[in-house]
Structures are given as C-alpha cells and as structure tokens.
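Single chain ahead, by itself, as structure tokens, in the form predicted on its own.
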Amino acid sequence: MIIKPKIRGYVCITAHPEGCAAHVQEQIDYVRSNGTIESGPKNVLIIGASTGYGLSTRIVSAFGCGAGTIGVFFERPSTKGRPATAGWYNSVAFERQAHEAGLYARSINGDAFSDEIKEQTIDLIKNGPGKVDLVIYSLASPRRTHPKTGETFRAVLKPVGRSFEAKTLDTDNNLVSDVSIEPASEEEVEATKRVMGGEDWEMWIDALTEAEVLVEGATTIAYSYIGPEVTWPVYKNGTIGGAKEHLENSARKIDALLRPKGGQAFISVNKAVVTQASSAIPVVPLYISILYKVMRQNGTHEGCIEQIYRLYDEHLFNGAEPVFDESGRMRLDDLEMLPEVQEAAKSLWVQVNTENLDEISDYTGYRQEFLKLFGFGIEGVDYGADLDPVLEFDD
C-alpha cells in the first residue's frame, strides 16, 4: 500500500508507519543529544502516551532517564487494509527502540476511563517493572463513559454565558474567516467537566494507591493549558476552562492524598503546540501559527519534546527545585507568555487575513507540524514506497 495524507477537517485519517517511526526517532535523537537527566524517575506510567505531550514524556523518561515505562492509550490498529492510527504506529516504534536499548516498555491499548484498563495496568505494574514513582495524566478525548454509571458524556468546545465571535483559520481551505459560536448549555458545561476534568485522574490515583503500586514519595502530574486572552472566551473562560478548573481542584485533592507519604500532585501548564487535540479548537490554530512566527524569530520556540525535556531537566530532576505560580501550577508556558511575545502576537493577530496569512504567520510551519503528527513530510522517508500497513507490538 502507498499511503498518502488524507485530511478531513482537523484530523488526518491516514498515518504513515515509517514516517511515524522517523518522527519518534527525531525525538529520541533530541533527547540523547541533550544528555542524561540525573536523579530521574525509575518507573513511569503515562496515561495518554501515544501522541503529543504524552508521547514526548514517554520518550524523555526512557531515553533521558533510563526509566521503564508503561503507556496507556486508545488507538486503532490496521484493519481491513486501512492504516493504523498515528498513535498506534508511534507506540510500536517507541517500544521497539526502547527494547533495543534494553529498557522496559509495555503498552496497554484500551479505554483509559474504564475500570478494566485500570485493573490491567495495575496487574502489569505488579508483574513488570515494579512500583511507579511518576504518573503522568495526559488524556485528550471527546467523550467518556463513566465506569460506575455507564453514562456517556461528550465534551464541547464552546463559550459559557454568551456567544463568541473571533477570527479563526479554516485549515481545509487555508482561509482566515470569522467564527461565531453559541454558548454552551448547563448540561454541556457539566458534560465537558466529566470528560476533561479531573475525576478520572482521581480514580486512577485512588486505584493505584489502593493497589499499593506507587512508591512512597510518588509524583503525579496532569498537563494543561491556559493560553492568551484572545482564546479565553472559547478556552479559559469556556467549557474547556471549566474542565481545567475541575482538573486543578483534583490536583489539590490528590496532593493531599500523597503528601503524607512524601508525594505530590500538580498541574503543568504547557506551551501551545500543534497536536491532534489543539487542532480541533476554534481560534487556536490561527493563534499557534502566529505564535510560531514570533517565537521562531526570537529563538524561543519549543515543540513537545523540547518542553518535556526542559520540564524534567530544569524543574523536576537534576537537583532542581520545582517553582509554582500562585495557584500551585508549574508554568512551562513561561516563554510563550512573556509580555514581548504576547504583544507581538497581538499585533499580528489584528493584521492577519487570508491574503497575508503566510507572510504574517508561520502557517507553513503549522501545516508541516500537523502533517508530522501523522508521519508525513519527514525528510528521508520514501512516501512512494509500497509498504505493509500492519505493524504489531513485539511480545
């Protein structure tokens, strides 16, 4: 099969196995080139490990710290001649590289919201690498079936209280246009909290604690985002923002549970990057295109792998003392939110339109990063090759 990118809306419905492997290799090479991270974790559980920040965390843990990793995700293998999802190919490539390096790496594919997957994970920890000292929560899902009630909740990307109008980017047609989004209902607000809030994170830590598979002094971190004011009506002050506030409340509850044994829980607010999740949020792709232009010009741009390496190297390990903001969050978005960066982004936001999009923003870079998520546009990969889309995990 010759696999080409097929894009529908904010997602590419095909993925290239060799391209995904090359993208994973790029991140591994970056970590190795920056050196070993001293006093890093020994065994890491990443919930949401197959793409974006979760995948980069798994790579930094393994190849920067020599840690054993367990990755939990929900991806589709190749079926009926169709390519697998990018997350499936990423995870197969990661495991093969980790095993070649002599590192423990196992993956669990299934609904991370379910009790069944939690039980499978606990069994794997007990029979595998030993107790876990770091748990990363990096799930992004549009819906969640509650494991106790069986009720399914669906998240929405909407403002709260009033409608919202702003510029947005139609990535299908490369057009800057205006978007108007009606406010969410109370039911939609609550449903988004149930999907994207901290309830499932709490359930994971409760289950791991009860099963006694966390070391004393274990740390758990959930990844989040705040963003600039231009996105707040649909993000920070919208339905997602309500879910993120719930996530922060969960962090405080989990921290209170872990503190007596020397552990901790907190939120890491990361930089805006191109991910499958961020591509789905109105306004955000246009903002990211402008942000990339500004940060690349001033030499402060970071992708997922650079962010997570810096999190480990400068904030968590190597003798570093974590620094938190007034709300107890670690701020890895510090370079994005520098006043000079935000002022430059605001100035370009006012000016941008369809005609000057490529000049004013780094939309070219945005598109390149988007395609790389699915294994396309990577140097050295033969995209004309006829290949087998079926890849399986090694036993």
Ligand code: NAD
Contents of the next structure:
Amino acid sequence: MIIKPKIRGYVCITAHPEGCAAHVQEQIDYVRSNGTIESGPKNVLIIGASTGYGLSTRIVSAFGCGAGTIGVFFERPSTKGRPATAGWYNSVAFERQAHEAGLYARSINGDAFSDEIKEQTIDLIKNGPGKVDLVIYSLASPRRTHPKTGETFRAVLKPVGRSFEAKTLDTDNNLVSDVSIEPASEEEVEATKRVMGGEDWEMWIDALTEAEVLVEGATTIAYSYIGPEVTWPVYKNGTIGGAKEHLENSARKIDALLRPKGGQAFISVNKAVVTQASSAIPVVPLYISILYKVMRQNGTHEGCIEQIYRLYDEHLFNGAEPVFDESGRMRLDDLEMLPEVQEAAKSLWVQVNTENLDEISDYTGYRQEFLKLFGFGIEGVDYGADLDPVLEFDD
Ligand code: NAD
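Alt. form predicted in complex with ligand NAD, vs. the form predicted on its own above:
Time for the whole complex; same chain goes first.
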C-alpha cells in the first residue's frame, strides 16, 4: 500500500515504516558521529521506549554506550491492512539495527501499568542480558488501569483552581486562536496524578528489586518538564504539574530505597520538544514553535536525541560530575530556561497571531518535526512506493 499522512487533530493516524526507520537511523547516525560514551550503562530497561525521549534514550544507550536494552511500550502492529503505529515501526527498526551491531535488544509490547507486563519484563531480564544497571521511566499515557483495584483513571490537561485563557495553535487550520479551559475537578486532579504521577514507577522499582534483577548501585531516572510561565496555568500549576510533583516525591522514596545499596533515583527535567505527548497539550505547540525559532537562531536548538546524548555525556557518564538543582533534579532544560531565551520567547509570544505565525515562530519546523514523528517528510524516503505495512520483530 501507499501510505500517506492522515492527521486528526493532534495525532497522525498513519505511520510510514520506511520513514520511521529513516528517523531512527538519523538518530543512530547522530550518536555515532558524536562518539562513544565511556563508562556507560551495560543493561538498560526503558519503560516508554518506542517514541520521543524514551526512544532516544534507547538509541543513546545502545549506540553510544554499547548497552543491551529492553524496551517496554504500548503500540499497535499493522492489522487489517492498516499501518502500525510509529512506535511499532521505530522499535522494529531499532532492534534490527541493534542486532546488526551485535547488541542485545528485546522489546515488550503491552500495558506497562499492568502486573503482567512487569512480570514478563522480569522474566526477560532473568533469561536475557543479565541484571539491569539503569532504568528509565519515560511513559506518557492518557489513562491507567490500576493493577490492584482494576480502576481506570483518565488524565486531563487542565488548570487547577481557576479557568485559563491563552493563545493556542489550531494545527488543523494553522490558526492562532484563543482557548479557554475550565479548571479540573478534584477527581480529575487525582486521576491525573494516578496516571502521570510516580505510583507506577515505584511499583516497577519495587517489583524489579524484589525479583533481584537490578545490579547493586542501579540508577533510575524519570523524565519531567517545568517550562515557562506562559504555560504554567496548564502545565506546572495544572493537573499535569500536580502529577509531576507526585513523580518527584516518588523519586525521593525510590532514592531512599536504592541509596543503601549505592543506587539512586532522580528526575531529569528535559526541554520542550515535539513529541506525540507534547502535541496534545493545549498552548504548548505554540510555545514550542516560538522556542524552536529562538533556539535555532541562537544555535542552541536540541531535539530528543541531542538532549539525551547530552544527559549521558555531560551529566551521567564519560567521567562527568552530575549536577543537580536545589530540588535534586537534573536540568537538561537549562538552555531553554536561559533568561535571554525566555525573554525572546516572551516577546514573540505577545506578538504572535495567525498572520505572522510563520514569520514570528518556527511553525514550519514544528510541522516538519510533527510529521517526522510518524515517518513522513524525510529526505530519501520514497513515499510513492507501494509497500507492505506489516513489519514484525526478529525472533
Ligand atoms: P511520547 O508520547 O513520545 O512517548 C510515550 C511512550 O510511552 C511511548 O513509548 C508509548 O508507547 C509509551 N506508553 C504510553 N502508554 C503506555 C502504556 N500503558 N504501557 C506501555 N507504554 C506506554 O512521549 P514523550 O514526550 O517522549 O514523553 C516521555 C516523558 O518525557 C514524559 O514523562 C514527559 O512528561 C517527559 N517530557 C516530555 C517533554 C516534551 O516536550 N515532549 C519535555 C520534558 C519531559
């Protein structure tokens, strides 16, 4: 079949297998051209490994450090002539490249929130690469079914306490419009914490510790975001911010558990990038379009792969001295949050409207990055080719 992008709101419901493979290859090439990372991890478990920050972490672990990787994700294979999701194609492509390079790489596709997937992962570690020394928690999900109670929680992206009015981007119609979001109810605040907070991360580390599949001195990191004041009502001070606060409390609890054995747990606050998760947050795509413009202009633009390479190279391994902020978090958003970057972004934010969107912001770049997430718009890929959408993992 010939696969074209089909965009519905903030998702693209098709994905291109060869385009996704090219996107993965681009990231592998970036890592290889930046050089090997010394004293990196040996075996890495990445929860949320198929797209965005998790995929880039898997790529840096494997191709920068030579690590074995286990990737857990929730993706849809191709069925009934429909293309698979991008994360499926990314992961097939990643595994093929890793195997070709002689690296251990296995994936588990299923609900990471469930006990079953935790058990499958533990079995795989026991029968596979050996104990894990680094666990990355990079899930972004709209819902979670609690494994003990069976209750399903749905996350919402809303302000807390009062309604919020701001500019936003209508990406279907390329319009800058005003959005007004009503505050979340108490149940919604709690549900978002249950989905995007740290309870599941704690459950993972408890299960892995109990099964004795972590090396002594293992590290675990969860990714978070803070961002600028224009997004605070719907991000930092909104329902998702409450969940991220919960995640930070979990980091402290897990750290206390791992410390006696020489291990550690912390949060890495990463910069805003175009991913499937960030495209769904009101206001954020407009901010990202402006941010990309400013950071590209001053030469500090980074996507997921550049961020994670820098996390490994400058903060975690390669003889780096880890640097934490006053709350014990690593700050990979340092360049985004520089006062001069934020001032420039703020001034463009005030001016931006539908007419000047392309001039004031890097909306073109935003759209290109968005399409790329699904394997579209990549140079060298033959989008007119008739291809089989079914791709399976190697045995
Ligand atoms: P993403 O949408 O690209 O990736 C989410 C991953 O989670 C995918 O691999 C998906 O398959 C997996 N997933 C979702 N539900 C699952 C489930 N039930 N079971 C198993 N896997 C599941 O998201 P992202 O933007 O890379 O976000 C990852 C983390 O990084 C989040 O914690 C996010 O807050 C954080 N972060 C994102 C940004 C940003 O701008 N995108 C910035 C800073 C931090």
